[in-house]
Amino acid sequence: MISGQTLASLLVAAIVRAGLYTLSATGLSLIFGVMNVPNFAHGELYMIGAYIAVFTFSGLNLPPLVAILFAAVGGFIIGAAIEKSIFYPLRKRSERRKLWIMNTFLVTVGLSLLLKNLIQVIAGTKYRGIDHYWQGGLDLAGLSISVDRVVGVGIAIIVVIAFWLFLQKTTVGKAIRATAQDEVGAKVVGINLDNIHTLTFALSAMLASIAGASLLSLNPAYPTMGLMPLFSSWFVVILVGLGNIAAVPVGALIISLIETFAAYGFGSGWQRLFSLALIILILLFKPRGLFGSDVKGIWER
């Protein structure tokens, strides 16, 4: 039997991962949805985040929330080069778009391992975290938790619901919504698919650096720390259907709390095993996922 105590303490751990996997899904989602791509070095952008946040925050001694700033725009930078030297050649020299996912797949794996290995020569291989941003903690009913986890979360709050209103509110955002549901309708309307792809790539990557960056207390940086977030935004991504944006803040908190709940009972390392079979199942029940796809053409390829 759990007590009180004990129960309150796994719920704030699943909220604070749900956080985290929030902000890291929405950025894989956005990008799936947008561009077809799989993008299975997604986790190397998360990496690029905390690598750059503890860089700034312990080397420059700068402010936590300019150093989780700093690893946003970073972030943001990086996959805009990124889609600009890799995507966009390979985009214009894809004859048959049916290989399109394919292609993508094969070539974010390696550039996976580049930004690994290229991280390992910049920084080395040990670890590089850090003791808190913030010194302190909250008492909540007697259970305390500490600030970099309360803030964690509230800025994985705030930047998912400003990047919500940026799709829903701004020309820009629907101009990438139009993209995802029609690329043929939306270059009919005058829409630069170029840079529409560019700036979905680049805002993929900032999402994931921030991920990296929030919870740099909790996860040190290390050149393979991507693994992880790679495998949990891909758990969302799947369970809530792919490219389906709007729904991945309720799968991040399904995984998040399957996982909490299995580490407890089970131990941490059948926690990927529990949601691995979550998702075993919705491939085989709902293929499309529990609020349905909205990839362009995906199950019909």
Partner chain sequence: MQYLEKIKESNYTNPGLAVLIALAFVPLFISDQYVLQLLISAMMFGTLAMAFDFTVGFINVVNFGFAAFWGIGGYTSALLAVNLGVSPWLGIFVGMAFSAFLGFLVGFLTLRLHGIFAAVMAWFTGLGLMSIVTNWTGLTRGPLGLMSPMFFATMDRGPYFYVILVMAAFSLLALLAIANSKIGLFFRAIGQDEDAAKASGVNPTWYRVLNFTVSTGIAGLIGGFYAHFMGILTPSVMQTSQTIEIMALAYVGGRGSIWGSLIAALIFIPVLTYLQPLMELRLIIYGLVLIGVMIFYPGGISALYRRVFQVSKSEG
The other form holds:
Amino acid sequence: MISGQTLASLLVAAIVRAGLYTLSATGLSLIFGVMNVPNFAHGELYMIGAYIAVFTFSGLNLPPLVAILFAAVGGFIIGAAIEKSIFYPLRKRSERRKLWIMNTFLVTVGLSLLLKNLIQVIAGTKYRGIDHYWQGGLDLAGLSISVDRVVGVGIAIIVVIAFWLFLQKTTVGKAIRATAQDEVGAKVVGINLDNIHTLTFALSAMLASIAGASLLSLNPAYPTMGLMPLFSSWFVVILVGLGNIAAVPVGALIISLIETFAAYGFGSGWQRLFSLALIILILLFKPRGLFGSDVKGIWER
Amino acid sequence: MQYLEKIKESNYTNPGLAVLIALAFVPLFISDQYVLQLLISAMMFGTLAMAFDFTVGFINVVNFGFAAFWGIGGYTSALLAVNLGVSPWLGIFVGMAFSAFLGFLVGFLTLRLHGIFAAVMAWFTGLGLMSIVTNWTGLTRGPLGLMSPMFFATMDRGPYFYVILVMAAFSLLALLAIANSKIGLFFRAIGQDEDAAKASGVNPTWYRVLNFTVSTGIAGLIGGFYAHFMGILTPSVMQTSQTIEIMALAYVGGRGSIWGSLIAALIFIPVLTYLQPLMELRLIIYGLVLIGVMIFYPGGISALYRRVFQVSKSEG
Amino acid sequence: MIGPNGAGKTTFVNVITGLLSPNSGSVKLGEHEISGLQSFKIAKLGMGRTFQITRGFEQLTVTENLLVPALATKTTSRSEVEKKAEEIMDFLLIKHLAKELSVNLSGGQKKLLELGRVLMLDPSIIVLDEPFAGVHPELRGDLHDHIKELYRAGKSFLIISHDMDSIFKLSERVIVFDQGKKLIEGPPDEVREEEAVLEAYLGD
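Mind sharing the form predicted together with the partner chain? What's above is the form predicted on its own.
What follows is the entire complex, opening with the chain shown before.
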């Protein structure tokens, strides 16, 4: 039997993990919902955030929140640049929309290779981490958690809620949701699709970038660090249904509970197999995920 | 009739086979071990990419877990040799069969799925297999690496060269024979419109599973070669990045041609390995080439060849 | 078979051709109980169909398109199958397109090719889902002629259409479908008189 103490600490660990998974998976889901791009380079956007933060915090000696803010802005700009230079021309050239999803998937595979190795050229393969943003730990129900973790989850929750409000309440947010539901309709009512697509990709990059930056003390920056967040984001998004943003937190909680408890029960390393087994089962019986939504034109099922 | 012409001609005039025949003479003139090593590597990846193309270029499913099957074939053969003393020459075929069997199962898993969902399912099953191999350290030694006996006692690369050459030629001929038969026609029909194929009396279940079985079987065979050629195996052969390298070759070679993948590997692997000291540069080139081909020239090398030599449109 | 939009005509076709399985009831083709059978098996038993939105193998040539159904369902030799494909291309007047990739065909030519694929199955009954929608009037006449000729040659047809003119011109029996139910069935002249039909189309 697991003691109450252990159970509490496992639950806290799972919730922390879920918050961070939500932050990185939301962006992935958003891009698919609006642009129908299954982004394999999502982990690299996370990596970019980590590098910007380490440069700002350790290199320029600026305060932690500024470092995370810089990462957010940097991620946004880089995301916009990527959309304008790769997906915009691809969209203009694509006559056969049927092939769009798989073609963009492969393009993002190329993009992932490109970004990973460009960083390697610029910054080398060295691990660039920090000890902590903030000193000390908190006492929570008899458990000691580092302030960094608490702030990290806090940022994740705030950003996700703020993003949610942005999508629900603002005109631009509504335009993004309208585009996700019906691109032709959105065009008819005068929404500039090109701008919406660029903005969406930039926002998604920003969310991933914030996640990478706020977790810096736990995961140091290095070129291939994006692989783990890539896996976890994809697990969450496929579990709840590609493009279904609202269900992302639920999926994140399911995956992190499984991983936390499986790692505890079977030794770390095996946890991935458990989440994979669950997702494969769900894909088998519900190919569109647990809460598969009818997102606009998933042309290929 | 075009369909008949294809069967008669394409096997003999195929650029891939011509290149393999020419390669057979290389070791007679060149004994530089480094060059031979490069060509072995190129043929190995070329054959893997052909098997990958057999799925993506015909039934239109991206087997994004492909590298896992390569690894499974290698591990099966290596473990048999290490633990039971089975000869590598027998073990590689057991590895091939086991990998094909797993591919057969994954074929069923992806059956109802198309496009990105099929790719993700294959990806996740591949990651699952890799996760088992990595963590079952009692059997595989995990990341420490599994020492595997070599095919030959000699350090000379020449004999290995001919082994992989035979495997590549066998794979090319077998895949082309299927691709040019009515089975290949059904594959393409399913890949282009599954409902219309069903309405035409084609059983998609059987052909999709068959396709996966053949493709992953070849991956397993090449995995066996790799195990007894390198002498050591780590779970990293099953990584997604390996699948990506193979996939890039298949796309650059031109989907649906089979031989294009082999040519792409014979061009790219030596050139990129030559740039090996600049490892990241090599992968940047892969990234750029993949993006470039997808945006600007989706037909790849085989389409270029057809355009230059004016071979009819739907051939190959 | 006619009926207003959303009446369930295409669903009905999908059920009898095996793309959907029925929740209740049964489908029989001659002696065979075919409800719930997979569509490729139903095709082998001799029921061919076309799709409302034309389907086909875009990256195959016209000839190859025609070979698929025959090679999948028949055990005859390949040369015979090819001879038959030529006959059908002759019949449908698309012989000149034999080596063209079907993606390059016009909309009407794609419809003809789709009919050609159905004919290659050597079906006893042919189900056409909206065969006249979006077809050039001139080609529509050709299509009428093809159907009449095949009918004289002993093929049964089930034609689903919005095009009342074509339906009343071609059919021996007309079924009116509305809200998933058969409203009325009978010879064209009788059905034309029925007020229920007009109501289904015009009613509130």
